[in-house]
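Only one chain comes next, encoded as structure tokens, the form predicted alone.
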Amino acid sequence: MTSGATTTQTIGFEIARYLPGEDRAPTLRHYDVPYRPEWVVLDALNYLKDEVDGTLSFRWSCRMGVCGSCGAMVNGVPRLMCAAFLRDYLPGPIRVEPLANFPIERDLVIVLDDFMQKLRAVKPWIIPGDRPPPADAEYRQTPAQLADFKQYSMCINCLLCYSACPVYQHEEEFLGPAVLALAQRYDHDSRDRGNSQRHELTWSDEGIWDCTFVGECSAVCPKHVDPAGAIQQAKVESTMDWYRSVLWPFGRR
């Protein structure tokens, strides 16, 4: 090396590319990206899109682990690309593929239709029922009432849990971890009166009883929502409700 010469360290990427109508299946394409220890996988993909190949397609928005849109398989593990630092994958290469268990729209972009339909089906909003609103137009809660559902409200719909779930991979009708955790969030909200409207679906075979409690959904959740825990909690509540209906049918809520 001559005096004053510099070298740029790079890290290899293997990125799934897929163009519908032209490709039969995704294929991995190799790229070399400048290595910077502060960069995350999303930074590398933005570099490639801006400087190397503008046709590369992927979703992202906030780059802060809030929007949940940049989920992908990074070296075979569901991750938010904005939270996967290049330094954790040295010496590379880093393999980036679309989230597993979903149809692929293009490159790293997946089709969300199945999830969105199932999410709407469990009515993930507050259903006030026949109660008139408070006179001061505020629904107040104690800290304990908030704590009862707050953990499940942290879901950002990143779908990493669906990509990790072996049941969702094989059972098309399974509602899935995030949907069931969000249903539990509203079931436990003291302002909500829509439990009975959700339970017909969430407490069915396609709901909580399809879950085999592998726990991978909770392991990959970037917000520690613990959807596996939410589902098991719902199983206990469903069982207790059934026992009450048998032993004290007239006192059932």
The other form holds:
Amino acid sequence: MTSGATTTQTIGFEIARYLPGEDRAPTLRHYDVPYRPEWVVLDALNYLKDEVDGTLSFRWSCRMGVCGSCGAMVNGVPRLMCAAFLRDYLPGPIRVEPLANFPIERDLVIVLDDFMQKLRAVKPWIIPGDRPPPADAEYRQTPAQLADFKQYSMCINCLLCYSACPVYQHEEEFLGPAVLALAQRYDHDSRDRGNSQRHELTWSDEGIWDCTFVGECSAVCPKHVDPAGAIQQAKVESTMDWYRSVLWPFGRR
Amino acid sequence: MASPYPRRRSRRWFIERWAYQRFVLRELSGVVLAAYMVLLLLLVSSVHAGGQAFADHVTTLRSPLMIAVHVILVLFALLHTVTWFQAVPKGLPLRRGEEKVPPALMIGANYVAMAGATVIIVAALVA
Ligand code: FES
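Alt. form predicted together with the partner chain, vs. the form predicted alone above:
Time for the whole complex; same chain goes first.
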């Protein structure tokens, strides 16, 4: 089944199509695509767009798991289409649908306004303290300080974690895995002094405390960011902070 | 103006994927363990009442239904233990300098601690 690059072999696709204004709801349409063992789902979609139906709409850019724009449900699981090899889905058919838990703009294109607004809300940038380094010098950071947040900085905002999260599906206010992991990324950055500006939101009920630790966000993350771990750690930190404030009322925090 | 198709919500989400079913079972294990505490308290109170009450209680515990209940309890207790220890390196990761302490090591240490505590408790009960 996996031998040769002949075009006589094909693999079936069930692709969700939705044209706003025309369709009442998304419907699955069947396509046959030549099977190539080195192809990923994104290659098959580009083949269809070039050769079969130019109206098929989907987002992509880098083709190498970096830009984070090609997320979709492949056989019901959130995946980067550029990292999902056809050979892992033999004999097919392969079902491709837009990322779950988001409104659908068209075909496989989702609306990501909600995520963008939440991302901005947690201030994902370095907030300098009272004594930033002079303009002609750089921040110093030890390898250990870097290791403290590096993993969380690998996020490519692909939103697979939001599609895997049943809490986000049901609680629209929930900030969600990637945003909370990114907040943790800046909280743990030794150059950042913005914790107090973020915690009001991230340590609230719409933040970490909405999470029930289903853990699927981490399972589907293509960059091993482990947002579930980030959120549980933030819960521990938030709890310790609360005890500190209660037991040590004259403390500086 | 054509509008996007609204996000879909499922009331049956927890049975739609094995990972979600596992999550629900894990959460349920807490409730099941709480129920076991009730059974345990009933046992203690029968011990306190002594003699006939305790003998009756033991007879009840020997019934096939109670044995089946306890088999289920043990399975949930195991699930609870395994998932709880798995969560430890997630919530409290340790690092030595740049190196992460391997999660397997942290989970293993918890099992060792549990085994140690079990030995001590059993020894205290037997002595
Ligand atoms: S196309 Fe960039 S991540 Fe897939």
